[in-house]
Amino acid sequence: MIISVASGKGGTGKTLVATSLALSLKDTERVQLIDCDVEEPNAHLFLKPVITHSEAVCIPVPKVDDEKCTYCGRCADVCVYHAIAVVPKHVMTFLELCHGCGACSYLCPEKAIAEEGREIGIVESGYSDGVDFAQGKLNVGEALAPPIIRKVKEFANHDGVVIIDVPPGTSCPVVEAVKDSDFCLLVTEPTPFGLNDLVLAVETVKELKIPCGVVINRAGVGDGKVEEYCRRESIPILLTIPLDTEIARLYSNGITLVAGMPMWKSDFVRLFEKIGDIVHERTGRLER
C-alpha cells in the first residue's frame, strides 16, 4: 500500500505525521518512508537514517555542434520553455530553463543537436531503525523538482507499506509525488489559512481520483470551520493532534511524536487501520 502524506501549505506537521506513522508500523509491517519534499527534505532529521546508496539525477540538455548548425531557428521555434535562442551565426542555450524534453534534438533538420546530462540533484537510500528510507535533494538554484521525485519514487518497495512525504502546496511536484498512491493523508490545522489550503489540496487529490482523509494538527486553535468542511464534503477526519507545547518541543529537537510520547503509537496504528479499511472498501466497489 502506498500512502502519501500531503498538505496544502507548509508547516502543518506533515513530516511529523509521516515519520510517526512509519515508526508506529515498523514492528508489524515492512515499512519504507520516501521523502519527496526534494527542495527541503527533513524527514532524515527525525529518522536519522544510515545512507547506503547515493546517485546523481541528471536531465538531458542540448549541446549544439556549430559545424553542422545552419542557424535555421527550428530548435528555438519548438522549445516551449524558451531554453534556446538563435541569433545570426550563434545558438544560445539557457540550460536552467531546459526541461529535457528532447524536442530540439529530435526535430533539428541538420542533426546538429545532441544531448548531454546535466546534474540537478541526488537521490539517497538507506535504513533507520527498522524503516527503509529514501530521499531526493534538488540542487540549490534548480527549478525542476519532478525529475528528482520520479527518480526517488523508483526506490519504492511495493511489497510493504510505502509512506511518501509530499512537498507542501498543490503544484506540479505535489502531483508527481501523490499520483499512483492508494491513499492520500492530508494534514491541516484548524485555521482560516489551513482551511483554504486544505480545500485546494482536496480538489487536487480528487482530480487524481485518490481517496483521502484528514489529520487535524494543533487542534484547539482557530475555529471549527475545518471540521464543518470535512463533514460537508464527507471527508473522514482520521486523527486529531492537539496543540501541545511538549509536542512542539519534541519536534524542534528532531524527535518524532511516537518516540517522545509512546502513547501515540496506538493512535497511529489505528490511523493505518482506518486507511486500510477505506482503501479495501473502495477497491471492492471498483471491482464490482
The other form holds:
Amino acid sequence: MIISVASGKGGTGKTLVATSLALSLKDTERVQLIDCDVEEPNAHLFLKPVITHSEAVCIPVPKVDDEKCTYCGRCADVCVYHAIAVVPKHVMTFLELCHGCGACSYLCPEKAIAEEGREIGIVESGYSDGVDFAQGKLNVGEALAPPIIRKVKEFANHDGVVIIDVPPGTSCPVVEAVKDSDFCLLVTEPTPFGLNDLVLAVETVKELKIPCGVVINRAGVGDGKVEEYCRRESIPILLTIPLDTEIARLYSNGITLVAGMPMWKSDFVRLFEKIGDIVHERTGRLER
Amino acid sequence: MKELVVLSGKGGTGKTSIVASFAALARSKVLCDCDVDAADLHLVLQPIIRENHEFWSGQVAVIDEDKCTQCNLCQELCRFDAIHDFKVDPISCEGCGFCSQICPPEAITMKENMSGRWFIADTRYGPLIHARLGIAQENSGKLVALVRQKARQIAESDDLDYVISDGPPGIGCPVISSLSGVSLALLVTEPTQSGIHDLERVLDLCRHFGVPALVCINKYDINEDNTRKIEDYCLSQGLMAAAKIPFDNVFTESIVKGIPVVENSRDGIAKSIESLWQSISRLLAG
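Could I have the structure of this protein in the form predicted together with its partner chain, to go alongside the form predicted alone above?
First the chain shown before, then all remaining chains and molecules of the complex.
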C-alpha cells in the first residue's frame, strides 16, 4: 500500500506526520519512507538514515556531431523547449532548458545527434531503525524536480507499506509524487491559509482519483473553517494534533513526534488502520 | 525601481505574513504573489480584481481514434509514460510533441492548454498581481515570470519604487523564476533543523543566480540554541540576520482577521517587522 502525505501549503507538518507514521508501523509492517520533496528533503533530518546506495539522476540531452550535421534545422523545429537552435554552420544547445524528450535525436535526418546524460540531482536509499528509506535531491540551480521524483519512486517496495513525503503545492512535482498512491493524507492547519491550500490539494487528489483524508495539525489556533469544510465535503478528519510547545520543540531539534512522545504511537497506528479501512472498502466497491 | 522577493526554502515559515506587513509599511510599490501553486497573499490583502486573464501555456497531445492504427510507436517513444492503450494521459503529458512528429498516420495533434489565470487587482495597499495555476498543471515557472513581468510594467508606468514578491517554497522551477534578476532576496527561516537545512539550500540558489540575500529568523524563541546556530551561520556566510521575530499567535490571528500583522499588533512584533523593512529599504536604496 502506498500512502502519500501532502498538504498544498508548506510547513503544515507533512514530514512530522510521514516520519511518525512510518516509525509507528515498523513493528508490524515492512515500512518504507520515500522523501519526494526533492527540492527541500527534510525527512532524513528526523530518521537519520544510513545511506547504502546513491546514484545520479541524469536527463538525456543532445550532443551534436558536427561532422555529420548539415544544419538543416529539423532539431530546432521539433524542440518545443527552445533548447536547441541552428544558425548557419553552428548548432547551439541550451541544455538547462532540455526536458530530455528525445525528439531531436530521433528525428535528425543525418543521425547526427546522440544523447548523453546531464546530472540534475541524486537519489539515495538506505535504512533507519527498522524503516527502509529513500530520498531524492535536486541539485541547486536545477529547475526540474519531476524526473528525480520519478526516479526515487522506483525504489518503492510494493510488498510493504510505502509512505511518501510529498512537496508542497499543487503542480507537477506534487502530481508526480502523489500519483499511483492508494491513499493521500492531507496535512493542514486550521487557518485561512491552511484551508485555502487544502481545498486546492483536495482538487488535485480528486483529479488523480485518489481517496484522501485530513490531518489537522496545530489544532487550537485559527478558526473552525477547516473542520466545517471537511464535514461539508465528507472528507474524513483522521487525526488531530494540537498546537503544543513540546511538539514544536521536538520538531525543531529533529526528533520525531513518536520518539519524543511515545504515547502518540497508538494514534498513528489507529490512523493507519483507518486508512486501511478506507482503501479496502474502496477496492471492494470498485471490484463489485 | 527595485525588486524584493521573499523566499524560505521550507514552507510555513511566515513569508506571506511578512510580505503582507511590508505591503502596509512600504509606501510606493506593486505587490506580486509568485506562489502561483498555492497563493495566499490575497487572503490578507483582500484584492478587488480589475483584470482577469487566461494563461495559455504548453500543449497536450490528443490522439484521433479514427486515424490511429494502434501501431504503438508513440507509446514506445514517449519518455514521460503518458500514453497507454492509445490514449494520452494529459496529466503525464509534457507537451514535447515528439509523438505528433512520429505518428505514421498523423493521428496525433497538439492542443493548446489553458493552464491557469492571472489577475491584476487593487488592494488598499496598492496594486497586486497574482495568479492561479490550474490544478495539476505544469509551467508554473512561466506563470511566475509572467506575473513578475506585469508587476514590473505597472511599477514602471506608475513610477513606483518597489516590486515586493511573495515567493513559493522550494528551490525548483517557480523559485528560480521568482529569483532571477531581482535586487534582493529576504530569506525567512525558523530555528528548526528543517528550517536551517532549507535556508542553506535556498541561499546556495541565491548565490548561483548572483542575488544578494539577507535573513529573518521567525519564531526565534521556539529554539534559541538553533537561533544562535543560524546567527553563527549567517555570520560565517557574511549574511545579515536582519531581524528576529518571536513566536506569537498574532500571526495566525491576523491571517484569520485578514489584516497584516503590523496592523494587528503595536508591540514588539510590529516593531521588529518595521525595523526589518527599514533595513531592507536602506539596502535597496544603497
